[in-house]
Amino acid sequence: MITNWLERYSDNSRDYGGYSIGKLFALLNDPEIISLAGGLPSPDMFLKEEMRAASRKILQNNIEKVMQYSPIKGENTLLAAIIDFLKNDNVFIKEENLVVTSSGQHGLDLTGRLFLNQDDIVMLDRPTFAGAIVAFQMQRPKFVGIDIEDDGSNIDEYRKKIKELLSRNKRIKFIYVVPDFQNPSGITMSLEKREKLLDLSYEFEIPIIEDSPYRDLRYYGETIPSIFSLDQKRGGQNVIGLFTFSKLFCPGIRVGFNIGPAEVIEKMTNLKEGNVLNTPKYNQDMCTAFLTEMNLENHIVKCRNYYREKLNVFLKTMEEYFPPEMGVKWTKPEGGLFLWVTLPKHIDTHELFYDAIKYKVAFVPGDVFFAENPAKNHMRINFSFASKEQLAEAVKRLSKCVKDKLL
């Protein structure tokens, strides 16, 4: 009888703890708790009737194919639909530059598996998407974080750190960024910084991983070209783009896609062969219908209007219940699903999380969004899921909770 499974685990998995945010959700079963924690799109924006109609059509016409294995790279119809969709954002690719993934998280996993060995360097912003951190952690790299600024990545500090690392013969595998309405901060990288980040990439031959889950959810300001499109415009092949249908369509469908140089995508497809093998055809067909049959442009406009209203309610209530003397600051995003709240330095938001539950409100403690040397006095807020009335009430409850910590 085996009595010690731990010694049989691989070095990569033995100390791997998974996604800490998911574990926090287990504490939120009380229906009276207003959760600002999860990155959930609102069910009000789900295209329910359109999905029912598309589902009936798919199952009626192709049920045998739906129940069968499908091409590993992705269904031809979805590949074609994605290629056309990306043209609207001045991104021009061929099938050889594209692989369908089983969610954005799968896309991150493939990226980590492809590029990282133990102790390789991953450079990223502080804070950054916790899901990317846990995806890359499986390969046991070293993370080097650079504090983000109000207009995105601090390019000057990236340059300094890159030079320092290279002088010590450290191998930097890639720079990971979420340039549009970043999770968790809501910050958008300026055009100038996107261009300068590309300059760094070319100068030091470091790939850029551009994660774009929220790009279409812009509520204010002008759309800024993606780093991928800027790279293409310069004739480069230094950027790999990661996408998901989770935020704009629905997370339950678990479909995304990665784009990049043909040789990179070929290797990612090889990894997918030994990973999930294929993304379910039904899910892919639903995404094809979403892109081609569900009035996508109108849906995006509706999403923008709907989430803009929620963001405005949240920001207005924050101004009312967190006056300047409380020493609390927050970002004011132009889009996306999140904003970042900074509390006085003596407040540990991981501890505050458990106090907040007593006040029937929840958030995500900010420390999970740091790959190393976490700051303890931040929290991520999601404004997309709760109703406008719940958002206002949640801010009031959160204010009471924080005020008690300030006494």
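Switch from the form predicted on its own, shown above, to the form predicted together with a further copy of the same chain and output its structure.
If you are looking for partners or other molecules, they are not here, because only the chain is given.
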């Protein structure tokens, strides 16, 4: 009987554990805990009746096709709807530039799988989206992180580091960024920095992976053009864009898309074929209905108003319960679902997590958002899921818990 399975695994999977925070989430079953940990959109924003109606229609008119295999690249109707959707954002693509994915995570994995050999270098912000780290890690690249600034990636530091890496003959496969209301920090990259990042990309011929799941969820300020659209404007094709309908429509449907140069998309489509064949047609048709039949503009305005109020409650209560003398700082995002709290250096938020649970409040310890050399004194806060009352109460509990550590 085989007992030594571990030694049979591939080098890439042997030490691979997925998200390390799974174990922490298992501790959050107590219904009295107010969790600011998940990345969940609010069910209040789910288009429930609309989904029921769309489902009836899809199953009434198309059930045989829904139950059969469907094209790997995606349903023609969804491809067309996405192409239209992107026009509103000044992104102009053809079908050849687009592949439907089975979620944002899937889009990330197809990207890592397409580009990364072991020890290839991925550059990214510190902190950055943990799901991207987890996806890319399956290929065992080397991560080189650059501390993020209040207005986004530190382009000067990227330049320095790129030069240094190239001088050591290192292979940089891509730069991964979440320019809009970054998960976990809530930070948005300025227009100037987006252009400068493109300059870098052109100068050193390094592709940019732009992951922007929260782009439409802006509560303050003006929309900044996507890096993809800026690249198009400058006649480039250095950017691969990743999107998911998880935040705007719902996560449960598991549909997103990747856009980019035709040959990159074709290759990703090949990989998708070997990986899952096709995204289920029902789920795609539901997204098509969402994009074309559900009054999308109305929905976006409603989401913006709803999440803005939650953000305001959270920020206002933070001001009140974390006075300056506590030495705690936090970002003030203009959109998205997350903000980033920085505690005094000596506080390890992984330890704090267990204390916080005793205070019946939870967050994600910041270390999981660092691809290398994690900082220990940060928390990621999700403000989209809990109710306004819960958010205010959660801040009070957090404040007590942190005060204990400051004594």
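Note that the structure is a prediction, hence the values are computed from the model and not measured. Residue numbers count along the first chain shown, from 1. Heads up, when I say rigid core I mean the largest set of C-alphas that superpose within 1.5 Å between the two forms.
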Superpose the two forms on their rigid core, then report whether the C-alpha of I21 is displaced by 2 angstroms or more between these two forms.
yes
